[in-house]
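This document opens with one chain alone, in structure tokens, the form predicted alone.
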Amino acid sequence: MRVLLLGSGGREHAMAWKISQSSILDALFIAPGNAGTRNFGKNIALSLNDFNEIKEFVLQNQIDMVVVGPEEPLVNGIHDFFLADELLRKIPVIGPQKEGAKLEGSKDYAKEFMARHSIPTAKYASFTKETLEQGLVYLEKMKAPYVLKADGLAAGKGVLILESLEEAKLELYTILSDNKFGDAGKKVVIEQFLSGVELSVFVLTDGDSFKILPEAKDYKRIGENDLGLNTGGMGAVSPVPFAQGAFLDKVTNQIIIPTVKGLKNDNIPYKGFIFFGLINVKGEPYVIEYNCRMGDPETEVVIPRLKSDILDLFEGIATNTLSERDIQFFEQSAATVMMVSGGYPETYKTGLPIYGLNNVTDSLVFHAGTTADGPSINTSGGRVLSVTSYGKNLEIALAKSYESIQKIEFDGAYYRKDIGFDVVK
């Protein structure tokens, strides 16, 4: 099988690493990829949202399957583009069509879907510029802290949690009247704040059946003890000790099954990953958000724990035979710690040489924001490297990752030293 994988982050490096191990792989291309993915396939300079350019490459290189890593091409309809094209329609795309991707692309759409199918989530209401006054009144009825979410994709910056009513009102006004988040903020979801521990659960589905992947917990804040600005993720661990047994049964029966059935009942075809951003409130799971793809850095701990051939599972999705495929996991725990550029998530430098990568022997190093300049590997993003290790428990896995991270250097490198602290203490 000749596969094109779209994306350039740590998620795609982990997927390229896993796909390259498949017994049915003939060739792997990654577009655009990074300095790490080139070790598992051929990097190709393609724009993720130029579907005609992707079409040309797919046909010229006899691609048999397209795996979509990030959300943007899915929300923009790459799967629909393939289905509408006579030359492409028989080439499977792993990732939902535009309507299914709206579960991530529109917070309001996702909330309506959950309400329709009785899936537990926080109480909410949605407002636009025209209904701003009602939004301000709605905030007065809420208790602090106040949760405001831009309806559309805002590059991970569209969720605000505010302590004071005055601040919440000002932010609502700024988003709707002053276009703080551009088109993504044309509608705002105001949501009840839920207090609990967050985790992520992932499934693969062909639209009829599904397979549950290992769960993970990621750490979003830049600072230790979960303080400071939100980031794309500073690390992750899997498994999550409390997400077993009765709790996982509740997730399956109250959230996963109603979601997959709901998509089918609503005639929304869905082939690919569903990411459930959950919160455990006193032993009860609630959905905070859906994503239409795998998370990052969660992929860097979930995919290493997958024992099965990932292309065999993708083939099951493409042919609606996922229920017949075997899925197995490694018993070992996995932990990843993210190395980021100094100043991230605000202003940071790029183009900094990275040293010591070849010194790491006990961990997997997944590249998130790197480029290759001949033999030299340089930083090209805020989140640079994800250092993943296995262990018979999370303590051992984390210790290995922290040991490996000491061997890697670039100017201004920063990482959190407390990843996993809350689940292993």
Second form
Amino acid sequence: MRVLLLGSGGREHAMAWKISQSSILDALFIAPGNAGTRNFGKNIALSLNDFNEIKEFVLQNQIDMVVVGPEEPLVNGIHDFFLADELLRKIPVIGPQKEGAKLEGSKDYAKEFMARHSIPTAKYASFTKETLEQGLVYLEKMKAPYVLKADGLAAGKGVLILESLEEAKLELYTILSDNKFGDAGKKVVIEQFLSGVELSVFVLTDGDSFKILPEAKDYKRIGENDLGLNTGGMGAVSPVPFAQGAFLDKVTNQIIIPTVKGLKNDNIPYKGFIFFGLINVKGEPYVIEYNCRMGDPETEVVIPRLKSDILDLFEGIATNTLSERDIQFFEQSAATVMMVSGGYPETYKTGLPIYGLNNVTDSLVFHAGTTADGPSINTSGGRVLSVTSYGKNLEIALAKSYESIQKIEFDGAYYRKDIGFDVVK
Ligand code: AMP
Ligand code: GLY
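Having displayed the form predicted alone, please output the structure of the form predicted together with adenosine monophosphate.
Entire complex below, previous chain first.
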């Protein structure tokens, strides 16, 4: 099989690493990829939102399958584009069509979906510029902290959690009246604040059946003890100790099954990953958000725990035979610690040379933001490297990642020293 993987982060490096091990792979291309992905296939400079450019590449290179890493091409309809094209129609895309991707692309759509299928989630109401007054009244009836969410994709910045009513009212006004988030904020979801521990659960689905992947917990804040600004993710662990047995059964029965069935009943075709952002409120799981793709950095611990051939599973998705495919996992735990550029998530430098990558022997180093410049590998983003290790338990896996990080250097490198602090004793 000749595969084109779209994306350029740690998630895509981990996927490229896994796809490259498949017994049915003939050639792997990654667009645009990074300095790490080129070890597992050929990096191709394509723009992810230029579907015609992708089409030309796919046809010229006899691509048999397209795997989509990030949400944006899915929300913009890359899968629909393939289905609508005479020449591309038969080439499977792993990732939902536009309608299914709205589970991530529109918070209001996702909330309506959950309400329709009785899937546990925070109580909410949605407002637009026209209903701003009602929105302000609604806020008065809520308790602090106030949760405001821009409806559309806002590069991870669209969720505001505010302590004071005054602030919440002002923000609602700014989003709806002053277009603070542009089109993404034409609608705002106001919801009840849920208090608990968050985790991420992933499934693969062909639209009929599904396979549950190992769960993970990511660490979003820049600072230790989960303090400071939000980031794309500073590390992750899998498994999540509290998310086993009875809790996982509740997740399966109250959330995963109703979601997959709901999509089918609503005639929303869905082939790909569903990411359930969950919160454990006193032993009860609630959905905080859906994503139409894998998480990052969760992929960097989930995919290493997958034992089965990932292309065999993708083929099952493409041919609606996922239920016949076997899925197995490694018993070992996995942990990843993200090395980021100094200053991230605010301003930071790029183009800095990274040293010592070849000295790491006990971990997998997934590149998140790197480029190759001749023999040198340079930083090119806020999140730079995701250092993943296996271990008999999370403590051992984490210790290995921290040891490996000592061998890697770039100017201003920062990482959190407490990944997993709340789940390991
Ligand atoms: P989202 O983009 O929907 O994942 O929201 C970003 C983050 O905001 C989540 O990971 C949570 O930490 C937090 N959050 C979102 N909705 C709620 C809620 N209803 N209650 C508490 N925290 C929330
Ligand atoms: N780690 C959270 C995300 O990928 O959205």
